[in-house]
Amino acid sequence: MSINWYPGHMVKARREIEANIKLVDIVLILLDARAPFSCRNMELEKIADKKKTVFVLNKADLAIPEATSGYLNSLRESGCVAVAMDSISGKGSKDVVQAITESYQEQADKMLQKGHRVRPVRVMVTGVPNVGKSTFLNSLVGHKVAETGNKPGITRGKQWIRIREDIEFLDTPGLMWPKIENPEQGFKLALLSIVGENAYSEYEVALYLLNILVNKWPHVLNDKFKLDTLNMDETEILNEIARKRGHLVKGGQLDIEKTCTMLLQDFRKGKLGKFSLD
């Protein structure tokens, strides 16, 4: 599935990030812990390549812990600074602060050597849309400072947020790249609601999810939907789930659209369990 989702505000977001990159010391890039490599925006990383970068695998509560550890090790082995965080509970926030502090230490030492006072580190928070930047910031501060939502594109304007005396965050809008060429990556980003809902077919993404579940986590289908057998294709499984859930329209026809929406929402909210897709 090829996705072309680059609404007008993305152009503005890119210009804003390019204009403000000179104001910060560190760029913090949030990735969805369920598919961190699929979420990497190489254009964004190119913009930030002259700044120290910290990767945060956000939404770690929704991912398989062992897989997250493997993702972190892979990033670290490639020379990246990487930590994981669950922004709902705040677990991992100390690791984030430590990574920022350590990344800033060299610059802080230079200020001291010149006889200057060490100013608060300035951190730009970036990532693709709907990766949880606002929830992440609210979690670190301890109260609501940024608007949150479950759709891409909530954060549109520049915000400076001080989370403690020595760290200031610059919140930025989510930024996508113009076209997702890899079909598998496109399905993953749609499944994670990284791209806008008008860019994909819920039916196709629901079938993709069912294919993953059948091949990797069949117990989920048995446990959550009480299916008697999985010896059928994804379309038949979708129909059977619709029957089990009583999703019908007038005339007794199956309401497949409602079933697709339910499947995707349950996956995104963690109701089907923890998953790692990369």
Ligand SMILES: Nc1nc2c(ncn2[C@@H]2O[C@H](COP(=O)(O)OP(=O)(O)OP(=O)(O)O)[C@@H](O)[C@H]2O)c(=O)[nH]1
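The structure above corresponds to the form predicted on its own; please provide the structure of the form predicted together with this ligand.
What comes next is one chain alone, with no partners or other molecules.
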């Protein structure tokens, strides 16, 4: 077991989410489209369950589209509302807005029946670290909202950001802690930078990456690193990539550390292609 994950802030994060959920009608749960099921935290979903929830598979641009469709279908079959989004380009934002307004419809109808005016729907964003919560919020709002947040001294409770006449977002996204149930999930979360780099060794995560590439996407190794054969184990592949890339330390030995860092960076930036891991 090489993922040492002790989420010390879990209790504080949970309390914060519990408090904020009381203020909203809808909770958006952001998941990484490349491994949405590995990002889920059922304990926190149970808290969110008191409200309507919408799953947003973010970073869809980095995932294999067919796999994303499959994940969406499986979430929908289990009764969830789920959409995909690329927060860098904004692709999918219309689907997000539609999912929000549809999820609010029942509540809005009740207000009308009682003769009340329908107030804007209030929404909060939650998700594991690095899943793109801030980017998502900025993308929907259309400008950086960090500056509008509560600065020290002028805090007067929560700030709301109006993204349309009928939708308001809570300014601070709720941080959810991933719950690691098994080593495989831990490796995926490390690969996606969802657990911090202190929790794992880059070497082991790089070996995990090479293992899934060999088994599922061997062409990536051939295309990107010009390996002539994959008839060797992952540590040998790693050496071979270091050799091909000329990663050397003084004295001419292979700089495996540098190769691991490069591999993980390239994967995370999408330079090795699109991947779906769940």
